[in-house]
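Let's start with one chain on its own, the form predicted on its own, as structure tokens.
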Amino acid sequence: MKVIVNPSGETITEVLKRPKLEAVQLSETIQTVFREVELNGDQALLKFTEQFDGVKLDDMKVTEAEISQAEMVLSESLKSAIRVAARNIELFHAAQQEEVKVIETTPGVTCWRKAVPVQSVGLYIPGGTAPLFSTVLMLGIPAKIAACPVRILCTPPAKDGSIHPAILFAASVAGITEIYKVGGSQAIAAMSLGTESIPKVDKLFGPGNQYVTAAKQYTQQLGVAIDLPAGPSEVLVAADDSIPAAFIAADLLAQAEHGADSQVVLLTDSEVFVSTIQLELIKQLAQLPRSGIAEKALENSVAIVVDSSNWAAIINQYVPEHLILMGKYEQEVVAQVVNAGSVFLGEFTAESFGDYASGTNHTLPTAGYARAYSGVSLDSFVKKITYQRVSEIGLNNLGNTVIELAKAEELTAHAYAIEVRLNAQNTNIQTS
């Protein structure tokens, strides 16, 4: 990790910059794939199967019988596992559910809300090089509480053409049975225009290499909505010399291992601490087996010794995905938190925690997004309806205002359509 000490605020500006994806001509390949999937449904994306997973299919959809295949080859404890996650998961989403609140805002005029789920979404989640089943749990729970009445899940398959066993696992778990081998940017595009096997969803989810983040962007052009921005995976923490340094090590390194594109940021107020805490990284790195995908990710990352009353303007500068405030600042720092998209609080509360099994969400805006989304809640896989309804009493109570309003505006037709109901109510007044 690069040191820096005291640095001035052009200088945090320049070393908070996040590292910048290698060039490629991502807008060409993704609308080539589109096109491609528009045109020959299935048998292109069959073709992009071969072509990027080296592997050839006759099917894509997972069968019943791999399901129930893959509960009987998990170990025990690794299903146990999965079923507690699951349950706190469950838990911690069920509870955002909200009950609907009718309002009388004016005499006779009544006004409430009520949660809709979005009608079909696709969960995406990524092969590569770490089997995501934890995202399966953390989209497919909500989703279930939410009761989208179409829920389907696309993974790339492995060069078997099999479907990680843990990864169906979890999905039964989740209650979702719709499972399709098929990944890359060509599954982001089936999902978002249909195909005769995999049909068109209102919502997309899941994290995602440079090529399935840009097909989700590209897809909010087809009028189909996305989870959040998302791009390579983040963490600041922030903790002084009352923190045993290996906790810290663990921390920074368990973000690194994600990828090389990811990054760590370290704010400290002790230079010394910082060199304890680099031998315990040099320590713990050789033990894992994700080291050189680790070690990339600490070239692109800082470690920044200041005063910790700069640490929460730094931490609102970054906006981290994850933030780890640990020590004798901690609560001190934390209130003055406004941007990150989520907090993990006291020395023993490693981020590991949210992204497996405490029971909040691990799908979070990173790049600065954090500004202005939330992670992936239960309110991601719902919308929100507004309703209303006006008396005879709120006409009379309501309706001269809102000519007022309308005329104002120099909007005739708006204010004609109350009186129209203030006229006939006079009629009927009159008439009876």
Contents of the next structure:
There are 2 protein chains.
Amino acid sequence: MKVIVNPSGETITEVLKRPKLEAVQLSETIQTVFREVELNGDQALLKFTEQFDGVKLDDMKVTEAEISQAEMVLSESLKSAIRVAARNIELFHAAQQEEVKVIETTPGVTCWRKAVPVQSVGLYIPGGTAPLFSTVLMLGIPAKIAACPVRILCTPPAKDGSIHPAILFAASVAGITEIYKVGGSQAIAAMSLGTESIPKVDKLFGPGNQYVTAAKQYTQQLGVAIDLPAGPSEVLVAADDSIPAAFIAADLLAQAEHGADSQVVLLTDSEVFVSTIQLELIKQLAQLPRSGIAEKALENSVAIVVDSSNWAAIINQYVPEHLILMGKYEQEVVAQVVNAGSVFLGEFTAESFGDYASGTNHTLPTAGYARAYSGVSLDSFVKKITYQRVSEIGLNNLGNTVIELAKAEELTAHAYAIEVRLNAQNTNIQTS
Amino acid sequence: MKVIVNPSGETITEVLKRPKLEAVQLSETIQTVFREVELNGDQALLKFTEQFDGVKLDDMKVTEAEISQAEMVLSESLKSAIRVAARNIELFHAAQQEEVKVIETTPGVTCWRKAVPVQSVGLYIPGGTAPLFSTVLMLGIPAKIAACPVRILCTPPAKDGSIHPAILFAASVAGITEIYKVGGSQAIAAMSLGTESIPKVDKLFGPGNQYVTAAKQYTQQLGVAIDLPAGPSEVLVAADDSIPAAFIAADLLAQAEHGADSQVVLLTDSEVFVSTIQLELIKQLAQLPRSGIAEKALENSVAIVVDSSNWAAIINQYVPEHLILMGKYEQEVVAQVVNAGSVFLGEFTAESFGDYASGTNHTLPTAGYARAYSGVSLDSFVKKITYQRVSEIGLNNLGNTVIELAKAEELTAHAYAIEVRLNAQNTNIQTS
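How about the form predicted together with a further copy of the same chain, since we already have the form predicted on its own?
The complete assembly is shown below, putting the previous chain first.
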């Protein structure tokens, strides 16, 4: 961890710079995959699965028997933890539902907005040894609350053709029963284009490797929406020395273990305290199975020692995905924070709570996108359609205003669409 | 207008196909503009303005004097109409503000979500003879309600270096006072990169020609967010013959006058009624100053005659930006509509109301994007940050659940961030 004490504005800008993301230059590979899937459908998917996942499948769809078996093999304690997490995620996201408010902006002119589910959503869950079942909950539960009629999940099979039981159980808890054994860019192509067995979706969600990311970028050109632009995960921890160094070190390492490209920033006001945290890092690192990855991430990370009056400005400049604020400056700083994905307040609020089970969503904007983007929420699974009704009274009250405005924009037919209605009314009055 | 009676599913799919948008292949031109603006800042902007808008400016910023003068030259009736529209837009969008709801998902674990303004937004308003002041209101008013601290507007100057007074007046009504005389892709580059006089923004809004559209696409790669993907405007009118043909013809023409590429679809259940509407179209077209444009748009448009029981399915398949539903099937059809940008209900509700003054936003998803995207709203000018706080009680209630889940995902450091806190607590208990 680089340590920088009382840096100038320029130095701060320099050290907070994220490594430039390689513009994903895989478009040819991706286009080939999309072309093959468009042309050969399921056959292409089965071929790619054999090639990349090393398993020859007859059928990609996970059966009901596989889902019930998953429930049998999982430990009761894990199932119970998944159910608790699911309940909290459901509580927090259900509270995001909005009532329809009808607004009469002018007498006789009523306008409203209604959340309507995206009709078809596809969730992608990567493979690998560690099953990302938490992401299944984070995406599947809001999709269920939104009542998206079609909700499917794609995830690559293991070499024996199986899917990790925790993935299947979490999907089932989230109410997803249409699960397909297909991964990588071919899964994104399948959900974007549709095949004989996999439906075409309107919006795609979920993390993935560079091929999946590139495929999600590409699919937007085909009119399929995606959840968020992707980037490596990040945390900024801001704390003074009233907080145990062990807590801070643990939070930094929890971020660092995600990958060598994880972004970790520490903000504090005491150089001595940084040394204490460094010692804790070394101590805790030694216990970590993923210490290699975490060590690399820490090498690229930075501790900034600066007066707490500067913390909020630095946070807002860096725009962290996760912000952990602990200690005596917490209230003062959080009041000034305007750029962050999700904020964790107080010494007991480890980021891990939000990653798994407190109820907030863990799919959040990285790479500075939190300047303008929100994390995944119920909103991500609906679109808000506006409606309006103008009565005869409304026509009389607002019609001439619209005519005046339309004519000033030289849109004569827009004005006439009102005039023809006003005229018809006058004719009715004259003939009655 | 092509007329198609009781078409098959395949024919419907065929006729509802939008013309493929030319993938904007202007990226080299755009990149050159961005490079020049990055390198030479204001000088580059002034050079481009001289080159493309034919006017040599000393200063791009609109002065206070110009803004007050605009108010003096505009007619009272137009100013009053703009004020009425602004008030309705404000009423509708202010009602979109959300209260912060704190949810205790587990005793001791509280989560909430707060709308925080995007800190810096840039609005682009195209030039041309007809001043698009209505778009100034549609973007500027929600930005004001959201309280985005930096709100700027760029629009190209006329050959005499002036901006249309209606644009300046609308901006002033919307609380925007930072207005710059610069247009085209160079304006998008300026707001994306920042120059000596124009601030860099976090999110860009507004319509434009193909260069502006391409520049908005390109700027996303730089991490600047945009309002919506762009496409030509569209309407689908669904009505039976209980509605005057003149109303329907006027609504179709109001869409058609936008441009030769406007999409116009009529859905009705009587061939005879289509003929009546066709006659009305001819009659009304003759009165239109923009009849050339409207005629071209109508040539590409289609009337589908089919039983009303099929209307909702066709609407949901086409996904219109604007949907006008009139007549005796209105209620039955609207209940089944799930894909549309904005819906206009009843015979008096001309789309023009929503385009200008009813209060709903007129910046809406085109080209089928309404499957997954909403139109511009207050949400477009904020991001929703999630917050959480876990107390000692919360730690005890939920800590072990998180540890169980983190370990099952093989994220040991995530588990340890909880364990270290639980352990510290136990130590405290033992020592107290």
